[in-house]
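Presented below, as structure tokens, is a lone chain in the form predicted alone.
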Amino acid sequence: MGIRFILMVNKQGQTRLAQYYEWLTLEERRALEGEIVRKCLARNDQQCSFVEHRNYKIVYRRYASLFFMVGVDDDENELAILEFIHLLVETMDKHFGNVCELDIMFHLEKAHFMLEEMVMNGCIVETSKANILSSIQLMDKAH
């Protein structure tokens, strides 16, 4: 398994979306998120986007007011994960039109649905924006 968790966090450190692909208790998740968010938000723009924490490698990227953080295994390719984060943001941009924190907050189920279309059991299974968005558009038409 490659991806262990995906977090979307605002600049104040509040988690807006969390998706885990391994079992952790709520207390463990809360502690892990707090540690990772503090560590990543304390870094400046000149530092690289990779941080080691516990037994994870954290790959993160900031887009506007949101930080996208992905926890992966040590042997995972950091650049591939950065590309995945970019694909996720581009897909959300295409659907929401320049995605922002409020889009995630008010359409949390769609954000999770996009992730579920892209990642299954910690493995990236879909990279086509058209394929990812087609099922969401079908869901929108049903409402």
Second form
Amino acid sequence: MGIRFILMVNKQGQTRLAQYYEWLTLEERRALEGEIVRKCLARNDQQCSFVEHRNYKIVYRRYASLFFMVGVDDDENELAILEFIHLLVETMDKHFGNVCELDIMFHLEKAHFMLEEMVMNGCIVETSKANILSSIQLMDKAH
Amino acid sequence: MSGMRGLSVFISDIRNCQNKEAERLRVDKELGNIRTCFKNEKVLTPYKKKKYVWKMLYIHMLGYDVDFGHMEAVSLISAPKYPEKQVGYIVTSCLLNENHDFLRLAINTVRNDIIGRNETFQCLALTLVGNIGGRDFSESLAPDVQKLLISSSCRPLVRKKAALCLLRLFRKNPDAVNVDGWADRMAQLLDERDLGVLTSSTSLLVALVSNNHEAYSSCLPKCVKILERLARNQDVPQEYTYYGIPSPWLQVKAMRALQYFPTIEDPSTRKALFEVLQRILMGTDVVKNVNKNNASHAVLFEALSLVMHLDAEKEMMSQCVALLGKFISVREPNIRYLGLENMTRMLMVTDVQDIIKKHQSQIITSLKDPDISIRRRALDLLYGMCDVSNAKDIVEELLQYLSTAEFSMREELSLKAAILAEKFAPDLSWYVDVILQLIDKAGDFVSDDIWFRVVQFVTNNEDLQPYAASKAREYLDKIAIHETMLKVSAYILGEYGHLLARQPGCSASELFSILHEKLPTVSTPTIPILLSTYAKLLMHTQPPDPELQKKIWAVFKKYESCIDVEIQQRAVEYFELSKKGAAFMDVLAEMPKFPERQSSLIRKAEDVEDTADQSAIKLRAQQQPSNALVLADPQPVDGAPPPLKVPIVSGSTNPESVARSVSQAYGTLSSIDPQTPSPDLLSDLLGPLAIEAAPGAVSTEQHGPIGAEGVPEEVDGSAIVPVEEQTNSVELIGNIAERFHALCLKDSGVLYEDPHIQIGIKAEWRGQHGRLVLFMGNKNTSPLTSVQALILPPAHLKLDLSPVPDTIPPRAQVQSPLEVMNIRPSRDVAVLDFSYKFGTNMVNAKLRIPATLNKFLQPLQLTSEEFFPQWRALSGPPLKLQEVVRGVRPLALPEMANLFNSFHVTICPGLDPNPNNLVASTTFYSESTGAMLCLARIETDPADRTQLRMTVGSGDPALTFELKEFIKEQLITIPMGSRALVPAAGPGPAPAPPVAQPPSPAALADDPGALLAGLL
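The form predicted together with its partner chain is what I need now, so please give it after the form predicted alone.
Below: every chain and molecule of the assembly, starting with the one above.
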């Protein structure tokens, strides 16, 4: 199934974006997010980017105050996911110009549009930044 | 936020909240606000609706329940303008799941968007279905989505979404993709130039191939081509190159797809692939740029997996191990982690263990890494690479690590150490040492299984007994010992303490006092073990030591009135017994050897492994189609098994019945107890009235000693009690009859499910042949044993079921193909007599196999020129039979037509001039009839839908009759659903179908299967 969820969480543990590709109830999500955030935030730079949690593997990457965490199946290629996170960040950078936590917070819909172009049903759909952003640019022009 | 000021204000407010409580208040206020606005629908502009729906999503993301407004979100999907529609789609797929009723309401709009001309709408709709579409969608949309995916007029941006949408539909219903038609198309898709379409198509391929690699073998060389294009020719548009690497994600996916094919037979394809792989293995350098490094190593690690999977030439394999050996010692933690992980996978490949062993010291270093993720990988690897040659070193490392390991790892660690010690012990005394150390260092994490096992070993090996006893004695000198250590020491010293009698500090009375001084601090379950040990010590003291006897009797007296029944009982009985001299010796004699059995530890370890990381890799390695593809979602069942319907132990609070069951179960009563177990015990227990009908021989006056061997109860439970064969029913999940009826009309689904097992079925029919596969999935973390599957065939079917393994490992699925051949027309059904044992419970189910008459029909649509000559040629009985059927379930004509089509009797529209009539045709296949044309005509009465006249004709009288009866059954019964009131199945027969038709008398007489099917 590949990617099961994508989370963006800040240093304080506040969720800034959550996209699940499998259905979890609200309680399950709250519990899962709490546990993962606690685990990942406690780690330091010398440790690897992978955390095993329940039946997930969490691949995470930190950009300034923001943690990007992707929950994947155990047999997913970890480094490919790690770089996929970076591709997502670069795509956001390209759109917002030096993206920061506030951009994602106040433009939640854009972040969702981008994810929607990049991932579907837990699989990667598109990896060209130009293609990912084309529909958003179309919309911006329409405004 | 694109002009939605209210939303920005709300987000700022939330951001400025000082604490969680303030945030909650603000959210509640906003929810109230949105709720009020939604109530006054009239004043709500699409813009406002959009704004509120985003707020809902925001609140949902913060973790608050948003239990209203779903309808509004869904309704935006049908908005005419893109911005509203988009919000509707995105928020709906975040807030709802596939089972949500509102989603069904949107199904038409979604479909219209998919088949419509507007590309952007198509993308939105495909994404929604791809993310949350359920079975409903799969049935109605699969052909449209396939069309889009292969359409040459469709732009890549739509097609890439169609590919993943189809993947979803396939997962929800494998029948959505017809293998025969699709395999070639899939191969063509892989020639695609656009990398977006190619990336998503490759994901689709992985799912299809994991389900059935044979059908898609033509895609194999295409995957190799993709790799050549990317890795060798670098033939990729600039925007798909990531830090100079041609789409690493597509490379990884293509290599993943290749790992689902068991081998590559074509030499030139194999050669081409190995050239690419060699290039990746050799050409991946470490560079400064982190992203480039990661991306190239992502490709490299996937290449390593593929090489391992293909079991390449030895030279290439050792190249891989060498690479991994390098990786596990680099500083970069990610690479080190992945090196360890992939080395563990590599253990499954033969011939490389010795090379891996060379890295043992490096791996042991990783066991001390500051990063728990790396330590876990190292532990797994050490566990996997352990064998007789290195067991001592590895286990000792594990023991050492145990003292410093974090709590979350200790249980796994101690279990693994115990298993390795048992599996690879160079000598048994070392094994005893290890387990005792284990208990000493991590008693809290040592499960009872571990110490039961050491007791079994010691009991079965006389040479070991004095050693174990002296070790146990040594640990008792420690100031604070773990209670488990006390249990095992007490047990061993009770049994074998007398072997130490000559050593200082080991006389019976010394042993007693050192054990007894610990008694005040122990918990209730340990006290009975100590009492047994005291009784044994007393028994072994020959000649009797009056001093010791006095002390021990005092203890027994003290517990005589203990509130805990177990303690009280032992105290009373041991006291009475110890006055009986010779009989006492007899009852408390040394424990007999345990029968050899599979270690419960190793079983448990298999559970751990299966639930942990290995399963996915194993799955891939064994080429098993994923469970999820065939069956609905297998729910993990953890915790205790559900309540059993027959309360076997309900009487056991009554001491009398405990006495009975215990004494009978143990079956080793000595001369004191004149009672012999009732020979009919088993049948009594198996009988439905087992509890009420006490065997008459048991006198109510009986106060026989119980569990008199003085063995800790727990050990008995796990090791010596002969397993009682109890036939029990379990709570069924779903209704067997309904499942059967559903499967009569479709070819895959669940046939049977209870808390322990799910049996799925998947069938393919071709002419008179059928190939069914039974998927038996163990949902538990312990194995199901004594699995038996027996087919009781009716006379008209030849059935051949491949042997079913006796045991289904935890969380595993086994498949058993069943070949069916239809010999002649008949409506009888084959029955699967299925049973298994879970723990000590025998579960048995008799299941009808959906190899029904209609499965041997093939749809056939005739024109009037074809139909009428045939129809006229069938002159009358017995080839053409007519019957007026009453009590028909009233159906509108189109519904009835659908019903006919569903069992492959094809309606030929327009043939009959009367619009109230239906004319249908089909081909029936069996060995005796060959392919035979069947025709039918249904004349309905628009004034009274409960009756109709039916005429069925074919070239074979038996076929005509059987088909007529079959259609009749379909018309007057309700094939599925809505009859849930049938009582839940009990242990034996499944509930009767709503209207059971008696099987034809001829078949009944000589055919057990038909007989049974008739009873069902």
